[in-house]
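We begin with a single chain expressed as structure tokens, specifically the form predicted on its own.
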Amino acid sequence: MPVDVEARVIANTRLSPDYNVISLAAPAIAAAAAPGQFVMVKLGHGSTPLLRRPFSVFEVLRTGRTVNGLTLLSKRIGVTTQMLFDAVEGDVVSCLGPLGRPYATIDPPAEAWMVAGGVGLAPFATLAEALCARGTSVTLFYGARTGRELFYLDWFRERGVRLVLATEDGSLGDRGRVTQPLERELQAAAGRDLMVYACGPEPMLAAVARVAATYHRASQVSVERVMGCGLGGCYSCVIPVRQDPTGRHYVRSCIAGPVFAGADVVWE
């Protein structure tokens, strides 16, 4: 079950003048959240934000075998995440979680290959870690706009994880659209088991869903749908997955999602 606390904010680590990690002490969340798990915060008491905006959990914060708390990964684009951009050690973020369905985890022989962009490498840390405990060899295909708004690429390193970059400038590793190495690799990695995470402006993920599904490969997609509650109770965040061949119906992300089978989703 989600818990709803007040979390005390234990850092905020500037990325660049528009990103940011903010570190939240939320112990009982972190230690209960899965890779893809969300949680839904609003800063201050006023009502400006009116709702809590979903984050996804970006790390779970320990100190050995203690859980400390979590960070989100955030790029300020409005007014949620301009505060969280000016928030400061003390400040207090109501934070209510974890919420939604995770990734599956596979395990070895198969790879995990995993697909963001931009601030959808956020579950992507967890899901790593998660990975690459059992033993399962990970892939980051990561793009963005221009190398400068690629982050963490070391932490990921460091854990094993290979690298494959894009950016829309080819500042730093191919140009173009991330799903473009993706399309590359699928296509040599005849008779390997894997499969494909993706995380990123839904665009993105439905191009991600179809490749994969050209090449035989199954996918997990997150989407980002505007979410009110996060419960279920708002019906803010619908969207269409497959019925039968020809038919659909509509479902709540926040409790069915945010993660999907690729293939289940009606792209549109």
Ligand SMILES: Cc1cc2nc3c(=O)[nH]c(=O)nc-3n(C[C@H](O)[C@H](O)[C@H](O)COP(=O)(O)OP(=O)(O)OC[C@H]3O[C@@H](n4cnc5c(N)ncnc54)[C@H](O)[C@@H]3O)c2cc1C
Second form
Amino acid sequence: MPVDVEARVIANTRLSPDYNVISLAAPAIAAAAAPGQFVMVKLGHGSTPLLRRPFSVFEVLRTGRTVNGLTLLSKRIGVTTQMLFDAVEGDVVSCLGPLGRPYATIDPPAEAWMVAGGVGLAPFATLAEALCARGTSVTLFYGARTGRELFYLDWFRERGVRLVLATEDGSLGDRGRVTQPLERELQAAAGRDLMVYACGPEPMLAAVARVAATYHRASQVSVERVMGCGLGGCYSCVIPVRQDPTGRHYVRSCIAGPVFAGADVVWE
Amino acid sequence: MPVDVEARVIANTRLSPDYNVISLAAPAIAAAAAPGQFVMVKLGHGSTPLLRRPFSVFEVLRTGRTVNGLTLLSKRIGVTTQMLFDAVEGDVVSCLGPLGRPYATIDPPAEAWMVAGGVGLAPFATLAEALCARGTSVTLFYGARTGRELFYLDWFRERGVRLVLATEDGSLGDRGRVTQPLERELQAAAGRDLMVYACGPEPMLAAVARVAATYHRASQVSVERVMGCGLGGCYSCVIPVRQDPTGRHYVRSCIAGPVFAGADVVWE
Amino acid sequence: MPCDLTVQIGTLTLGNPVIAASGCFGYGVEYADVVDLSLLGGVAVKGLFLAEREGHPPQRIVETPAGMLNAIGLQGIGVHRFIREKLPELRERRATVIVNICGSTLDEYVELARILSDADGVGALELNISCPNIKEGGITFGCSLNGTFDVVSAVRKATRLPIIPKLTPNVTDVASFARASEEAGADAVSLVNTFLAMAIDVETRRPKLSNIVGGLSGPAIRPIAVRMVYECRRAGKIPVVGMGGIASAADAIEFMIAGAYAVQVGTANFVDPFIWTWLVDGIRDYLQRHGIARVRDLTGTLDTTAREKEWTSS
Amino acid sequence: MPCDLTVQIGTLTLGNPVIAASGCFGYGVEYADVVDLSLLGGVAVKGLFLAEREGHPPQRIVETPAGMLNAIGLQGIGVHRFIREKLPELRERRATVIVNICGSTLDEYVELARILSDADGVGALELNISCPNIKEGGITFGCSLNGTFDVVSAVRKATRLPIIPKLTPNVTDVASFARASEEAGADAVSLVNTFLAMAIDVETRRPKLSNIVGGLSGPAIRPIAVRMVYECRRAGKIPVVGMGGIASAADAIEFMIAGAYAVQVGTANFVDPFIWTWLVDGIRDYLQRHGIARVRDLTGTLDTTAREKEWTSS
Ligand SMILES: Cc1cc2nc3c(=O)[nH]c(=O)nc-3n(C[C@H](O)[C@H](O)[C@H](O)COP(=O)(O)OP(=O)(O)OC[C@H]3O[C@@H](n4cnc5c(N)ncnc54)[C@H](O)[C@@H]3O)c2cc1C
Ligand SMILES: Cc1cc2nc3c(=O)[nH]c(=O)nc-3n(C[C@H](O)[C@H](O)[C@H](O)COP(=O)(O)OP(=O)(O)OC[C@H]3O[C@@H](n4cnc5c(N)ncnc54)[C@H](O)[C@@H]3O)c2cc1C
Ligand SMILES: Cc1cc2nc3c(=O)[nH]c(=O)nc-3n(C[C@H](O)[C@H](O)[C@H](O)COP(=O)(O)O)c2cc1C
Ligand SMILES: Cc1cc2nc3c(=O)[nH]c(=O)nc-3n(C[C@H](O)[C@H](O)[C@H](O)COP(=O)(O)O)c2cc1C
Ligand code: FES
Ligand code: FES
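Return one more block: the form predicted together with the named molecule, after the form predicted on its own shown previously.
Entire complex below, previous chain first.
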């Protein structure tokens, strides 16, 4: 059951000229959120922006065992992300959640391979924590335009996550797309039990789903469609999924997703 | 020639739960403004609010001889005045001005009687300064709902302005409307040369103009009409003025006013 | 003072005048965990055809100043699955159900009305003759007076359920459509559906919606919608259900003063799915503050006599 | 790369496609100290009748979400005083003057056209057959295809000046009015005028405007206006002058991609009277960035082929 919280901004850290991490006092949502779930946020009064925007829960903030809030990892591309970038302590962000179908975790000896493109890193902090807590071995394949846009590397290393990096300009890790090292390692991983998790731009998700299928691996991808409501009310966020061997069918990614089996999605 | 300034908020002082004085770094406007002129301000991005709103220049801020900015006296009644109330140091207020026809000053031995209702106090700080600089003796008749909404009394006293106060609840000065002491004093002022200046709600302006006329005194009133542009572009701000002995005619109060001879306005 | 919030549309009594607008509340069941559906005046479900429909490819919505465009294309599960899969839960949740129906032909409207008349738990039919997002049917009826008259008369003969033609604002004289609906036997009219509109990505020079054009809703359209409700109220006798950009109790009250008996809320539900409580409470407060005992006494109370000025000292 | 910003409307050449919209820029002279009038593509002056007019009592405007209503009622000084008192200064300031004319009868439009044809410094006539704020004339022509055809034909016979009927959006099929205008000999059409709308003060239950209804303008209406420009462009051959909610260069470009040769800006001038420079500079920048040599080559370049997806890593 989602709740709507007028969450105070606890902190706002700029990671780069475009990325920031904002901490919000929304403990009720944070405590209930599962990895891959999202919140619908709205800033400001009046009608600019009019609609809420979806953001993955990035981190769950705790003091000891008490949950205090959550963070969002945001990339500045428009009006809401600009406001999230500019927000200061004490500002209020309206936060509705948690929403959507989360990633399904796996247990050892199966391994988790997470593939993140850009701001698609967001769901993997909580997923990594959930998986590590189960003792599952976790690898993060993480791609961005440049090394300066690869964030939280130490955060993942400290939790024992193996990192495989790729940048388009070659400034850190492999030069090129993150699916290249993914495919290379899949080739070498015959016989190991593993699940591929992905989040990032859709063409990346399509490539990950394809590569995973090629190597007969299951994948779970989190898609990013433009959402009007986040609750199944508007039918704006649909994505085509396979219905029978040949058919396809639009489903609402806010309630049937945002996480789908890579093999179920019809990539266009 | 009006200019448009993205003015930083230098300070914001709340005078009551509804009134505040906001200081803006708009020296170019402040230096050019004459008493009774106004600025069109806009806060926030996007389209809430869409249009600018008119505010009298309240004080001109100076350090020695250098003009640093201006203040606005604002009463919270809607979206822009709420934003002015909430603004903090460093915020930006878009400020277009100075606009409109100012009050005409007078010289001694003529006396100036200023009549203010509520937030209609705004133009009288700069007018009092201009008159005092000319050695003109100044009286301020100032009415409000309650004594707690009579502001800047010491400010005026320090400058040698005589104060005559009225409140609707009788908590300070006369109980009732400010036009009562005005009329009383006008009765007693036969033979003295004086000009009545007024700013406040329109029914008060009408009453002041009527009382002044009864005692054969000239009056200058500053009217507050809803303004779309402040520059004569939209014809929204009209007020009926006498055209010939019997006729009437709508004129744009933003460019033909906001200050009019009380006798010229057709009060409805 | 207790207030009577009920309103009557034909034989249907609504507990209060606040209805969830079609297409903005799924089939209602999606919101069953968020709001108590029985507290809404009514739930107008997503527009239904006889058959299932896939709708338009994404991108289906885009935000515009104080509004949004949608071109969903009436994706839906069809009337039969609706009756089987959704209606029982709506009944169980004690929702007052208004089924929004769309046809490509007159016969399709009639058949939908027949099928739904036999279903248990349908309170009224809203005839969607105004969806700007589909080529065939629908709006073709809604943009022609004869078409509107014909489809309403035909449905009238097919059902005893209250019928509410939903009018499009994309016409020169909306009041004439309200009159045609009344003459054809409608119990009420609802308006407005969305305004046909478009938005272009100037960098790619492509439409932002896959369907090129879509329907504008949200606060942006409210002043036009209020005017249209005012015109329809003056033109006819049947109740008007008003909508278009309602986002607060004051907005809902504005529509009622203009002439609406009940209101629907669409886009604002996306922004705040908990809005229903605020709306109903806000309307009740207003009635109490103004000493109005029954919400239906608020309808059409616009005072158009010349305004006088009052004087306070501030 | 230098860009050619000129556009042609009949025999009139505009230095650039950005025109001040009628009723939102006074008679132009009010802004002579704020902007260099010769830098605007054109100045459409406040709608003129033959005679002086007082207009409606205040309150004449009210702000709405992302828009405003106005019911000015065409207060104005009449054509004779305009020619005597305003035109000389406009000429001196080298403004390209478009005179917006309104009549209560067909003959009045014709007489206005004759009088203005003889005046020195009039670049074109915009026929206001779409003002929603006056009862008599004007919009009566603009809401009827025959009326539009008749008034445009009659004015066509009376003048050699380029004529630009200004269309109302309050009709079912605006493109048919563009076609009727074209057939009657118009050089261009301009659209949209404002949408008939209203707002109510719920506490007093009175209309906020003295005239009860008014016209909605501003960003709120932009998506509808863009759609209408798109329809008119496809329906006819004469240039379309687009407007409705333009507040940035991107907005102006959106209208041009949809099919406008030139644009007008109304409400946004109230918010920022210095907007003209930003608009013209912004359009020039865009053309350079996109390698478009002439602004007229941007008109109607909307790409409606299906969209493909691109992949970047972020
Ligand atoms: C389930 C989900 C989780 C998400 N999690 C995150 C997250 O953790 N961090 C993050 O930064 N972003 C995330 N996003 C994307 C985020 O919702 C968008 O970046 C945000 O809506 C942009 O809002 P805005 O107001 O800043 O931009 P707008 O002003 O709304 O848009 C700017 C431009 O971007 C385009 N655009 C907006 N949203 C999308 C989209 N979803 N797909 C393609 N184009 C789009 C618009 O059409 C427009 O051209 C997520 C999206 C989904 C669906
Ligand atoms: C020349 C001039 C000088 C002014 N100087 C000052 C000043 O120094 N300090 C100050 O506080 N105010 C001043 N005002 C009034 C001020 O402009 C309004 O209070 C302001 O526009 C309100 O804006 P808002 O966005 O807060 O309210 P809105 O949200 O726009 O309006 C709230 C409510 O008030 C009504 N309203 C708004 N403006 C007016 C008006 N002018 N007359 C009647 N009703 C109105 C609206 O219709 C609405 O119902 C001045 C007005 C003029 C014309
Ligand atoms: C996403 C979306 C889908 C809609 N689908 C339908 C529909 O299926 N049937 C219908 O009659 N109206 C539909 N509408 C129109 C709304 O019911 C309503 O008439 C319109 O949105 C105006 O109200 P609002 O401004 O409160 O949203 C839809 C509107 C939106 C925004
Ligand atoms: C205050 C005001 C007055 C207007 N007066 C006229 C007019 O006299 N003649 C006319 O053709 N249009 C008039 N209009 C309509 C505008 O020219 C324009 O068509 C409309 O406002 C839409 O453009 P915008 O959204 O950029 O304002 C007026 C608009 C406003 C806001
Ligand atoms: S976002 Fe509204 S249905 Fe998914
Ligand atoms: S405010 Fe626009 S003409 Fe006066």
